[in-house]
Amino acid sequence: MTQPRIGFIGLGTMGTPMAANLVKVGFPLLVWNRTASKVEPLLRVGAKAGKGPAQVAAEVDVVIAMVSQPKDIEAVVLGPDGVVEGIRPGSVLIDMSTVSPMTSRTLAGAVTTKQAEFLDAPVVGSKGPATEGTLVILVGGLPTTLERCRPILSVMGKTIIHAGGVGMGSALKLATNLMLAHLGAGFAEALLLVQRVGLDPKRYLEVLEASTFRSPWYQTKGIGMVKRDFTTHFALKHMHKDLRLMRELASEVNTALPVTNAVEQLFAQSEAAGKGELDYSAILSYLEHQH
């Protein structure tokens, strides 16, 4: 493609960065949001406003979605006023929200119907990753599809997996985000037991830098949580979210989950304790509470 015309749906803690990344290197940009106070960041560095998903969709090349729930990006594309009413044969939809697999391949065969194209396109990283074009893009479609649409990702991604058909990406982004809330709780139980017995956490941190654990997230993400920094870069509410979607697919694909189920609930009892807009990692502030 050659400066295709974009549209961008789901303007939030993601998507905002993602979007003007698009717009700031020059790729003529048409967003929408729900809310429409969300728009006017974008309107600011070039963006021009949509006035709902099915226009959008009917006058661009490529149609970007990033929201936080499957039931907002049936909504968006598959509902009145919808991506599908007004895509055009030979565009594409990209859907960048965490969904299950099953969302997508809906999706994509609603798009096809209409002789467009679709990618699920997942991302791994939060706000900073985002802002900083940095995010790791976990793509399911045609490699045709994919790589008409690198240049638009790669402004947004420095990584970019295929990771097989439609709803690949999906799967693996779940798989990941398995991992992250497994991280997430394992260290704030790890890092209470130290604490109460009276150790320095920073010593804890020694040991994990010094050792095969090292990793980037007790850096950034753990070094927040010994300050108990819950700034909201990947709300808890959507990784609840997001374990709820891990335990639907395992379930789908007859797959035992035991230890994921319990992280699950220790989400749904940290949200449910009114946790649930602040950063994941604040699961730490539930679990100090217990006894």
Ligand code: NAP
The other form holds:
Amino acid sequence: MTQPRIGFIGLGTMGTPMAANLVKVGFPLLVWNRTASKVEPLLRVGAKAGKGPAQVAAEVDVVIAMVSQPKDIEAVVLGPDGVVEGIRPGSVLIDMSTVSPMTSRTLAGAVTTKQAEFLDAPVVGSKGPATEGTLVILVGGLPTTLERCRPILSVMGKTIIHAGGVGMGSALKLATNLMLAHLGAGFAEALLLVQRVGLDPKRYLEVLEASTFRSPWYQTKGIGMVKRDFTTHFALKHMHKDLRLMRELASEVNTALPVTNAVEQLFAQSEAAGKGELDYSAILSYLEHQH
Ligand code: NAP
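Show the form predicted together with the named molecule, please, the one above being the form predicted alone.
Then the entire complex follows, led off by the chain already shown.
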């Protein structure tokens, strides 16, 4: 595929820098966002504004979507004026949102009826890697479709992992965020304990860094939590959504996730306490009011 025209739907925290990187390397880009004002930064770097998902899909070779959750991608793709209404035979829909494998399969089935192809391609990495083009992209779908789209995905991510058929990228992403949710909640609990027994959190971070389970996560998110900086990179409401999707997936394959279920409850309570728009690390500020 030489210089394909790309459509990008969903210009939130992640979609905006990902789309900007595509424009910067010269792909012709048509963008659409439900809240129209969010297209402005993309227009300034050379993208054009689309009129809606169906019109965007009708004008491009590859449609990329980066929205919140299953019901949202279903509205964008399957709803009135959705991608399926406009998508052309031979083109590709790449859904990069974190959704369930079942949702990915539903979307794939719908675009296939229009002789188009589908990839689920959720990402690991937050606003920083999205801006730097260093995301890890987990792909489900046909290898031939992935190879067609690799030059586009390579602009947004430094590592592209083919997980298997449609839905397997989504499954791999949920398994990845399972560990991230545990890490966020576990570190929040440990930090509270450390502080309340009178230890210096910096000493605690030193120990973690010297251990076999050291991670760059402590140097970014961990230090942010010590400083109580809950600026949103990955919204707590989205982590809660991912935990719900993990539970549903586990139930489909008859697998018990008791610890993950407890973590889900914590995120549910934090969101109910009004912390959904903050970063998921704000689980700390919920826990510190529990006794
Ligand atoms: P976000 O900032 O909340 O943006 C969500 C985007 O989806 C917005 O453009 C929003 O439009 C659009 N949207 C939501 N519902 C819609 C609907 N019904 N119809 C049309 N558009 C709709 O989220 P984000 O942080 O960019 O995350 C996007 C996806 O990537 C999520 O699935 C998330 O779990 C996943 N993810 C996020 C991160 C991260 O660190 N942030 C990392 C990896 C994966 P409006 O502007 O109109 O609201």
